[in-house]
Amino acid sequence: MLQPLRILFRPKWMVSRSSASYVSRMRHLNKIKEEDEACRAALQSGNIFLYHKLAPLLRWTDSGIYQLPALQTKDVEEILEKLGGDKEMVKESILINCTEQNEAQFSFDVGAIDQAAVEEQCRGTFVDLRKAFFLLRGSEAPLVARGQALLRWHQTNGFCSSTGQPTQRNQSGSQRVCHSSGITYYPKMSPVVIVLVSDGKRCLLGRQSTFPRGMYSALAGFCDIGETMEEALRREIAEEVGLEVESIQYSGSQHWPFPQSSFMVACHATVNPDKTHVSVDKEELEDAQWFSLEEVQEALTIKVPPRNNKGEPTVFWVPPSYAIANRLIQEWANQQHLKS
């Protein structure tokens, strides 16, 4: 019988974050998400990330590491006039957060303007996200995904489902209306639940056709409606690699990009050490297998997707620190630690 969810491990957060200015930014976040006008005063003082067709611009520094340029409106405004575009268009920015020092952070696409012009003048790239999840700093990536997220969703949602007629974003981007019916559209995300799946000395590891050579990760898949998360997660499993799952532990969650916006649940989960034959259904996965602790911990040091040139054997590699499987891969690897 499954055991009821718990958590794992306590969020850093929970006990370090003051709550008093914690409260005041949420406050004032809410304030110019929710009021068009506070949120042009917002975006004027504000500061604004750069996408080229959903690409974000990093920047190289002089300390040897990639960063997301935040650039303030007024200079956007100047690049978007000497580039031949209208600055007009900043106005179309969508609030993604709000730092500690209250100053809004909006996301912008200037996908109608020359993609190398735009470089040259922000002294800058614009990187697939894939990729740019690997050069940015933790903090970093969490909030670039967003930024892609939201700026996705107004490209997509542009009519109504109902009257087919155009939708109208409120100012700050966190809705759109269809005057014509009346409905307002939110920005959503769907339920994916991801499991490491352990027999209690290794762990169970997937790939995908689509995965880069050599990466194997925790098993993931999206939630039927009316299922819940254990229901989704142990029919998954069983789906996957024909595993029955005994018992459940709560890890943590995480907004994902790919291959749209995923709200990803993520889960330890246990079989019977005696049960662990693993029968890979092809049409999901292309491969899984068991890993022992001395393989993940390995599988752990390499920090960049590793070459795997042509006829060298293929590097064991998992994804990178900022992916949530990642954290659950670590996580078992210190439990593991812990029994020894």
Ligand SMILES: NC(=O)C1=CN([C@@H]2O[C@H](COP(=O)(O)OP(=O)(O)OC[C@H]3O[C@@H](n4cnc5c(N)ncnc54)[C@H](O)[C@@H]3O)[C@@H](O)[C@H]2O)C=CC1
The other form holds:
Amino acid sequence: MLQPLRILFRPKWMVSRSSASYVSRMRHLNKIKEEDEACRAALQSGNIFLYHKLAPLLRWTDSGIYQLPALQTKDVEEILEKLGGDKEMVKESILINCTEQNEAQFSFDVGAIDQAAVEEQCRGTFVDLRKAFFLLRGSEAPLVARGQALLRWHQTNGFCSSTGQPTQRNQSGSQRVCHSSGITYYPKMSPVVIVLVSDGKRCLLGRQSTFPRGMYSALAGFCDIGETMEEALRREIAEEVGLEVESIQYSGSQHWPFPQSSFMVACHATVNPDKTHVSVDKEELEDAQWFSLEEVQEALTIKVPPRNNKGEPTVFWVPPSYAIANRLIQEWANQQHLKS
Ligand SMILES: NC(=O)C1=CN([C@@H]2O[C@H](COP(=O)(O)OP(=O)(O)OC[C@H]3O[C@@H](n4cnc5c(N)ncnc54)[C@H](O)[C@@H]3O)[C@@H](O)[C@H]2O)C=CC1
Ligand SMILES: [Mg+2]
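Starting from the form predicted on its own shown above, please give the structure in the form predicted in complex with the ligand.
Expanding to the full complex; the earlier chain stays at the top.
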């Protein structure tokens, strides 16, 4: 039988923010998301994060870390004019969030404007998102991913899939409408379950042939339409490794921008310790193996795996801390530690 879901941890945001300021911020954000006039006003005093062909602009700071530079709207207008663009383009910025001080945050792709010239003007570098996600700290990594996900969605949803007519966005970019069919389109995410299976002593990790050498992760799969999360999880484990899950515990969730927006729901699951024979579906996975606590603890200490002369990692390692798979593995190791 499946166990009822149980929250295993209290995320920081649940305890650290005062509810009054959080409520007012969320209401402010919702207003500028829904009301075009309010959003235009917010853009005038807001912060803009720049992208070039969906690669975010990062800046190396004096304190020796990469940062996501927040530009003022008038600065972006100036840069656009200076580099031969139209300053009105800034109105295409997309709302992504707002700061603790209620300043709206937007993402904007400079498009055809020369990359090197923008980099020089902004004293930064456009970096591929996979790299940027790794280089940024704290809340900047999910923020930059969200900004890119929204820009990508707008770039690929310019036409109605029913009529073929152009769709029009609202000012914040929270939706697009086809005025011919009346269909409203909203940014889309694909729900994915990611699960760390345990037999009580070991945990099961797998790898796809596209993963970097030596890296094993928790098993994951897209939910099918009409499935519950629990059904998707049980099906994926049965399909990919031929095991039947006995219990499930919810752990947390994450927006994952690669290759496109997925909504990752992370869980722990157990199997009967007498039924642990793994039969890998080679279409889906290159390999899946049971790992001991000692092996997992060792892998968790590896920040950058050692590499051979072809640049390939030479040891067993697990996804980095920004991936929710890492948190599942860390949580499992902590629990095993408490048991022993
Ligand atoms: N954040 C994290 O820690 C981790 C994230 N992931 C992510 O989880 C996702 C799913 O994992 P997989 O094992 O690849 O899934 P999967 O086991 O469902 O296999 C992928 C296949 O599912 C099909 N599919 C069904 N719906 C799809 C959709 N909406 N989008 C794309 N393909 C769809 C496609 O045929 C695709 O080849 C991947 O995008 C991966 O990047 C995976 C491991 C760790
Ligand atoms: Mg999978």
